[in-house]
Amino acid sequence: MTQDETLLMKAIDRGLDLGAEYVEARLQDDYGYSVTIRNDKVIGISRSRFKGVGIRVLVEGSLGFASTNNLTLEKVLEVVEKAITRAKATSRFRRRRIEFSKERLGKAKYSVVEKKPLLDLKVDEAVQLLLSIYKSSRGALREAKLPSMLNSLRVSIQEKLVVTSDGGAVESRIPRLYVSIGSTLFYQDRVLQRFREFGGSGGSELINEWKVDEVVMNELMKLENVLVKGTTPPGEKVDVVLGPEVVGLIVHESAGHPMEADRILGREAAQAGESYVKPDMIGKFKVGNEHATVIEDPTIPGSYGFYLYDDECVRARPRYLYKEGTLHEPLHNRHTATLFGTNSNGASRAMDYASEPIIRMSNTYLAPGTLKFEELIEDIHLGIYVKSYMEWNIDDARWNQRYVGLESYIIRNGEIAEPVLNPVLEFTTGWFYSNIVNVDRNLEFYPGTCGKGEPSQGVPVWFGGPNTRLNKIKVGVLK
């Protein structure tokens, strides 16, 4: 046994022994740097490390959660005892005792493969990339001005070990890489605004593989086209089609948020939102077509939302929020999967060691099919194809939503035309996913970092998708 692992053994010990029903330890250390530059200024260089030991306990049907980063023994049983008080003062409110749900809990060790190791990647590398691509963004636009470009580097390691009193004990490392290019474009009296992420796990190698000198510069200059020459939106009802970027933004919003147990039991109304799910509406309530199945997976390979085991030693799996229109499956940690007569689906993570395991989402994504893009076109007569969005908004229930297109053309005669200048989209949830025609097989992810808890957790995640054709509807154009 390690010294780590003989450290969360005796809290645990301790834990027991105080009368704890369930202890749970988790030794977490994130640590890397970052790197930020405006235009061609070098604004922040910044290296960071956030080590320490979190402690969750059961005691009298009722949670309590507490941290340190002095790792000394004295001062994780200090931590420990702390954590059983804030359970002991909360449980006599409880109107229901909480339970875990018993699980076959993972004993295990695993990590993410670095081709090159991702703190090979020095600084002065990571800031001649971010200069080297404005500085081709810049050279490639000729009539629209970039007057500022922010961008920013980011590299992580995250390494954990979490055990629990009921035998689980998972260790992992998990490097991931991020990067996000900021971009304003003006053009006369108009302007475009980019955010445009890359995230990943993975080592340095991920820099050649994502090459966002290029796609950024091509990316821009597309932009810059819609900007000059942009027109706008049909008045009639058309066909639209969505890229994979703007479907995954809505099943992150529309399917996985509100697929999240704690908020279907309204654990989150006053934090991060509520649900427009209800508990008995799960395996029952229809919110689309057979083409509407969302898939939340945190297990794919080099995925920035990855890992294998959950914070409370679960192992993760893919599950189907959405399964052909019909709500099939939420994300449960232990506690929830209980109160739904269920089990577990690994969904626990914590963003760092000062904060409590709580429901999040992974890889989100709408399901792929078979089609080619252009067959999936073929037959527009006259339609739009948004393929990234610039502003975004949705209610607290994850009902009725709003979305702004960046890069966006017209489709006629099955082909794609002319850019157009800002659609906007505004449809619920119901409508999206009931209106779906087709999707085509281009399955692609783009990074974020999803927010939700008090006090907020930021944990990294993917979302994608096809490219999906939906039924005509009303375009409105930004005023």
Contents of the next structure:
Amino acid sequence: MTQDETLLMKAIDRGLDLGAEYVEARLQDDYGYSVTIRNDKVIGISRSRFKGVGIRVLVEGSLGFASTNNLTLEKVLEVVEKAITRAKATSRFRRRRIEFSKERLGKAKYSVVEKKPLLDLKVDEAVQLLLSIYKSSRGALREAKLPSMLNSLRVSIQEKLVVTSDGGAVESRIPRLYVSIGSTLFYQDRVLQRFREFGGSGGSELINEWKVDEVVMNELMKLENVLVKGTTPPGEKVDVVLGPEVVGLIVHESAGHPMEADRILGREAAQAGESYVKPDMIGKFKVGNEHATVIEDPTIPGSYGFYLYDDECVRARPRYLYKEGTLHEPLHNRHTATLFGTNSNGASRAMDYASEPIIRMSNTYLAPGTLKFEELIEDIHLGIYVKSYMEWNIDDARWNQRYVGLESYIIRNGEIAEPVLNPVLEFTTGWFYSNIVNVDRNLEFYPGTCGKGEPSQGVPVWFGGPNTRLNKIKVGVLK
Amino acid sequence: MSGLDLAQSIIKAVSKYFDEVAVLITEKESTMIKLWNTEPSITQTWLETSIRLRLVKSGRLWILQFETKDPIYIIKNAEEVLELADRVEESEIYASLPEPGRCAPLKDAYDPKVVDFMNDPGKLVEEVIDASMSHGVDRVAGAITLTKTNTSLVTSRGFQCEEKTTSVEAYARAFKGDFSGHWAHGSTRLSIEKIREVGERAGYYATLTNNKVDITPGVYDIIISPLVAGNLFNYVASMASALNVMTGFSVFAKYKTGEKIGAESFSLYDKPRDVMLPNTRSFDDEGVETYDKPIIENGVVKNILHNSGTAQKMGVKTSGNAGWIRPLPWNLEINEGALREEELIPEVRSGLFILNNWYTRLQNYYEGYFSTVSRDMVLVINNGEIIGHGGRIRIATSFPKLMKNVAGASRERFDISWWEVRIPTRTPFIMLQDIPVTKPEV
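Moving on from the form predicted on its own, kindly provide the form predicted in complex with the partner chain as a structure.
What follows is the entire complex, opening with the chain shown before.
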């Protein structure tokens, strides 16, 4: 047994001695660096390390959590005691005992393979990469100005050792790379701003695979065209085709979040909200048509939301949130699984050592089809193609949502035509999933940092989908 | 070892390698009781020491951040930075640390009662639940957080100071059928009355009407509650950070100091010296004494928030808002108006009262185009009377337009801090005229 395992086992023993029914001890170490530049100047370089122990206990049917970054045995045992005493202090308000489902827990050790070690990507190389993105982007623009570009790169390694009092023991190491490009384009009195993100798990080979420089430059040239030549969206109802980035965000917001079982049960009611989904709707309620299949899969190699075991030591697997239009399987942890009378499907994750594990998405996507893009739009007489977005939001029941397009075009007689400026789409979750006419075969993923919990936890996710054609809808404009 | 002692020992170990060193140590104990369905979902406790270093070598600026108390690791990292220092370029926002300010810790920002309740917060939970349930609601959710913080700063320019503060944050959301109410409070002090008011107001709003009214998208006169004002002006104040202005991701990149951005009756202040508000601090992260200042006063942009680096870049003096990289507001205050709270709704002939909002996102920071979604009660007002709840709608406009359309405010102000208002804000109810409201029509 390693020194770390011994420390965690002593914490578990102390918790059990103090009367806990369940103790989970997690040693988590998040470390790495980040670089930020503005245009061709370095703003700042940061290195960080967040290393500590998080203890979760079930005592007298109440749940307690405590953490510390002081890794002496004395301090770790102190937080075990605080987790227990403070959980007991409010147990008189408990109406129903909290219980965890019985699971076949993992005893495993895994790590993401890095073709080139991520930490071999040195700070000065990262700076040069970001500078080259600015230079090539600025050089590519012909009419619009690029007064400001805010580029950052983050290298992070996440190491976890989770041990539970009922037999789980999982050790993992996940390196992640993230690049963010923030651009402001001016043309006469018009302004356009864009955040473009790249993220995944793996080594520094991701930099070459992503071709950030080329992708950003090409995209900015297209956005310049939108800014210079973009027209107002048509006033009448038109066919709408959404690109993978927009579709990915939609399924994250309106399939992933409402199918988090803790949200369905009200655990996030005062924070990120509840859900239009109620427990008795699972397996019965039709939210959409046959194209509405949304999959949540933490096991996609190289993904930003990758993991093989969750932080309760339950093995990860793909989950169908919506299946051919029907609410199929919520995301569960061991607590919500008990309340739903099922098993956990391994969705419990913590951002860092100081965070309780809660139900999180990983990689969420709309299932692709078989059509080519050209086939998807060939019979559209007048429509709009919305490829990327900037503003978006959704209500706290995950029903009423809005997206404002960035790179957007008119579709005329089956072909992409002139650009459109800031088209506004507002629809309900039910309308979106019921009005998918078809999807193409081009599945693409985009990274994001999903926020949830109190204190708020940001965790890495991918979201994606194919190009998706919708029935006619009125497109709004910014006011 | 105290935070101050630890900071001094780190300075001693690494200052020989660098031109400048600053060490900021935050020692924190915090307890949070999270509620769902009228019972605790979890009780969380954090015992943390955060150690941050600002290291400078030949104009190269490095920020190191650790939540580990291993001094050997910290010093080793500082040494590794030294090896890389000449391989990267000078920071655009580097300026030498300013002359040390006075060390005069705030006297009234620490309330021992907050610490007393950490081990037995049951009474606070009881107050929130009882006050809400007294309105006949079905259930209540929320969170109560108690924190004590010790902040120590030592710089190689000779500044050293430590400050103790406490904070209380409480918020509740009460549900009655399809209707819900919400309220929040944040302070450095523990007041049972204020904690009870959180539950009381959440329950009150949840039961104010049981009638549903359909709202047509259009332009409305709107009363926004302190919860909504807190959320929206958190975004505005964050954009006042000079780094955001430099990068163009700010409405203050377009509306410069001295230009009009809001109604004459609207003012927004940064208030680090208000010892009742939780983010109060007497010194910023560079050892500069903080001071209260207007960001917007009588509708005119008055101040951008600076650290030494951004100030030097823009040719002004620091405003005591460091953030080593990003200057930040401390606490916010919005000026009061003339109306009593009970006069607000009768004052609106036809319009909306929006109790709460979330998910504020911008299409364009430079021009300030944004939308935000309501949650909880949206009261529809006709002839000065509430006729029902209008459901979830969206304010979709620009921040300059919103601020220019401020038409009044309540006399009473509330100290708000919660999940969607992370910069504590003292704000009244605010009346807005002619604000675009949208919702899906399909």
